[in-house]
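A single chain, nothing else alongside it, follows as structure tokens in the form predicted on its own.
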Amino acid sequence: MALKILLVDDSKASRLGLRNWLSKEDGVEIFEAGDGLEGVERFKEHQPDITFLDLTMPVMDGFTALEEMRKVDPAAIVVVLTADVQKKTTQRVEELGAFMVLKKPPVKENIIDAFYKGLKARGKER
């Protein structure tokens, strides 16, 4: 069974970079959304094993999207990607249930590390 990954970011370039890195992992199926609202809809539709979520997006921001995703699945593994690494921002997303917060622009090794830590937390180690 494929591992489902959801990429939610309004930047096509960011999604493409993440997709390129993560698609090299065996047995993954990747879904994308360009804003928070679409991300929540895709989250409900595909029930991903791990979600990579930007915070600053149109329609619905990442804070609200994270909150909505955690309502759907309280055990959701959501890795937040943001250029805003102020302590108050990090603290807020952690309080909302983010699994991890990574600084943008992302580094491939950090993304792959987050992917495997998320799988382990989900009980789907490889």
The other form holds:
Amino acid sequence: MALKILLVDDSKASRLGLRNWLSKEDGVEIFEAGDGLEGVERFKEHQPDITFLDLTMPVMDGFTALEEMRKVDPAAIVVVLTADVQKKTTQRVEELGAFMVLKKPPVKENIIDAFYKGLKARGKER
Amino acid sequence: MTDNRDVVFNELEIDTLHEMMNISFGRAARDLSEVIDIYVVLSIPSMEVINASELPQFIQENIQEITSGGTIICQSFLGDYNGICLVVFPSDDEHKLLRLFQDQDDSFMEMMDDPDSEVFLEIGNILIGTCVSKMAELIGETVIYQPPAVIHSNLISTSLYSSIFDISNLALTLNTTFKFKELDLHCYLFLITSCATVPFLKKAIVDYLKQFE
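Instead of the form predicted on its own shown above, give the structure for the form predicted together with its partner chain, please.
In what comes next, the whole complex appears, and the chain from above leads the way.
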């Protein structure tokens, strides 16, 4: 069964980049959303193994989206990828249950590392 | 006022530039939050390409709550990536900001000759310095800063930037709002460059996207 990855970011460039990197991994199926609300809808629809989530987005921000996703699945693996690198932001998303917080611009090694750590935590280690 | 954004940049370039702005503004928020213990809520930035002669009107329209008051920190920067950066404090927020610094450190206030101006200069300097430096870094350029100045909001005019770029040409504005969460405070930042910087931005966008290959 394919591993499902959800990319939630209002930046198409950012989604394009992550898609390009992650699609090179074997057996992955990637879904995308352009804002937090759409992200929560896609999350409910596809129940992804790992989600990469931006914070500063229109319609619904990433903080709220993270809360909603964790309500749907308290064990959800959500990696926050953000340009907001304040300590309080990191603390806040960790309290909300983020699996990991990565800063933008994204670094390929960090994204792939987060992917594998997320899979391990999900019990789908390869 | 005509927005020529779509004439100058394509959709992916605009999107990537937004992302670069997000990164720059995010670093500025972090630096400010480390100097004064506050949490800065970032807003989604926007970008417009308009006639440089219309910039004063554009700024006024985007900071509507300023009537007779308001303070602006203005700093220009030179180099291949050159322009002017403004941080606008609405009038109602001025005293809240001063109180914020007083709460932090009484000795800081006592050291200053003109606390009002120096508090604004300090905050403006942090936001402008970090934003411009990060943008310049992403573009692969270095800039030379001119000294910042405090000006009154009713002094916004083309004379602020006419020595840096031609006011008969187009100008690129990157702007956002910084909200200081617990304090019901906010300020606006306008990063304005001439369209002569567009080739540098386009190259930076290509370089930014290359990392994803």
